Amino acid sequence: MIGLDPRLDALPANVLPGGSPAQRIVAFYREALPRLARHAPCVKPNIAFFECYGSDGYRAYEEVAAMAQQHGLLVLGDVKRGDIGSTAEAYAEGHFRCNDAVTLHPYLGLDSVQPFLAHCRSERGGKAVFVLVRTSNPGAKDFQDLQVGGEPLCDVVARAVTRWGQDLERSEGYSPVGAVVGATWPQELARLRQLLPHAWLLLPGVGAQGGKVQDLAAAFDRRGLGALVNQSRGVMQCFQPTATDWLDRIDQAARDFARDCNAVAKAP
């Protein structure tokens, strides 16, 4: 999976110079997405990097998501929503309009997740969610390591994710209720994989945050399925803004990243 976190100071200088931030972002991905589609099944646009440009930025987010889907890519909206009642229903309706899956935080409990789970049923579109279980940041320990009933809170959340997905239709043995587990905590990966036997794992944190692809074998099953390894800056910012061959560099970085992920997924 390739993360889409557009930063103006990292965009190629020759992409629509003089255009507005939103226009330049869309122009950048219009050229880059076909290259990404050669090597990855999915992209993860982080909504914060679009929303910071206001309504134009949000329209750019929707446009980039639509372009990605046109190239056959699944779109996982990194929105980290979590609220209750009609508010959660409105978030689900809005974000599933342009995304195949979204990220959620579980702090408010099942009733904050339930409106999203309704969209995971095939008759409602067959969407998916990825619930924050063990995040990649150093501050994750502040709460996720707290002991609850003799086990860390992240394990309690992992068990909840398993319950939330147990009544939903599975594909290849996996439910549409996945979990975010940071690639920066490889020593915990095997334990969490056992607690999440039917959940796709989204593994952020490779590259700039210090996670390494070669440490993630425990996330995959014997078929090489079960995990989506995400990298953003290592692929989408692998060039200097003044470079003229930036598109070829993205292509090569995405190819190398896919090769590394496949090698680990297929490892015994």
Given for the second form:
Number of protein chains: 2
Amino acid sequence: MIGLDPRLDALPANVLPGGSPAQRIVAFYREALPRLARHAPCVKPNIAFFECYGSDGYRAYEEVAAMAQQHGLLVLGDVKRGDIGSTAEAYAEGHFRCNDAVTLHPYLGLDSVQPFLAHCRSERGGKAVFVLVRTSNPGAKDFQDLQVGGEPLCDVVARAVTRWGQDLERSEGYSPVGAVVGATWPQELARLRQLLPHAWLLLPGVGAQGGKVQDLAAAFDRRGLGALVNQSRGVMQCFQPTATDWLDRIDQAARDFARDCNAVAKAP
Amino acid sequence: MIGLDPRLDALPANVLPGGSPAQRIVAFYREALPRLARHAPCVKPNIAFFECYGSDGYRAYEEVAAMAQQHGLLVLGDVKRGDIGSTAEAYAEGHFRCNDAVTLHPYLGLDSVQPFLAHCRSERGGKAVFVLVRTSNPGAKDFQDLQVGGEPLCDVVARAVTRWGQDLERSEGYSPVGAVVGATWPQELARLRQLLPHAWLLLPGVGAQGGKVQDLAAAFDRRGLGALVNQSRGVMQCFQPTATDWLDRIDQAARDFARDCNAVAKAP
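Given the form predicted on its own above, I would also like to look at the protein as it appears in the form predicted in complex with a further copy of the same chain.
Every component of the complex follows; first up is the chain already shown.
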């Protein structure tokens, strides 16, 4: 999975140099997405980097998501929403219009997630959610490590994610209720994989944040399924803004990343 | 504080009947905001009810926030964001452009909040944040009640909120790092007020969710300060869509709500 976190100062200088931020972002991905689609099944745009340009940025998000889907890429919207039930219904309606899956905060509990789960049934659209369990940042320790009845809070959240997914259809043994587990904590992967036997694990934090693909074998099952490794900056910012061969560089970086992921997934 | 949670089926039928959802929402608040400004210092638009109309809805949010500020209302954006540090910077930049304050999730810890705190210093704009501590929904119990070292998780979060605000300037004894505490849990207010001595408490959940203004005295200090009671549906949906006197009804409901809040704030 490739993360799409557009930063103006990291866009190629020769992409629509006179355009607005939103226009430049759309133009960049219009060229890059076909290359990503050669190597990855899925992209993860983080909506924060679009929202920071206001409603123009929000429209750019919608355009980028639609373009990605036109190229056969699944779109996992990294939106990290979480609100009370009636509000969660509005979020689910809006975000499942342009995304195939979204990330969610757990702090408000089951009734904040349920409106999204309704969309996960195949007759309602077959969408998916990824609940934050163990995040990739240093501050993950502040609350997620707190001991609750002899285990860390993130393990309690992991068990809840397993429960929340248990009544939904499975495909290849996996439910549409996945979990976000930072690739920056490889020593916790085996334990969380066990607590989340039917959850796809979304693993962010490879590259700039310090996570290494080679350390993530425990996230995959014996068939090489069950995990989605994400990299953002290492692929989409693998060039200097002044470079003119940036499209080939992105293509090569995505190819290398896919090769590394496949090697780890298929490790015995 | 009045919550702005626009729902199409609850808008007055005579407001721009042929308009798009986003146009109708803006037209509704254009008429209603001057009335709210007579009685309340602050509005709390929940961005979910705008985002569900996509980028048009997002633009409507920006317009409504700007109109509210033109009428002298503070805008507390109920956006409930929360992401790792570098992403939080992008959220802070975007959302503090149109909001005076925002709500935040605590699950990712201090480094997910820090980029927002930078904007809370007066020389950087004097913004404010409200961290979710004890939410108003039934699912609040799922994780916020978990026992951590002999106290519920929400108390641990409350202590963190106090720490996060301690190095920032105070006004009237309060820091710009506030806390969301649901008005639906009045029996917890006195304890949380004590754990959060310098935090403004944002109290949602009055009215449709079952909270009662009369039960919230413990949230205020002896001067009648320290708490912001929010009501959304009870004011902004206090009429049938076919009513033609809806503006007067909103005015009256906001007046009554303000009177109830002031009575409780000033109770001995």
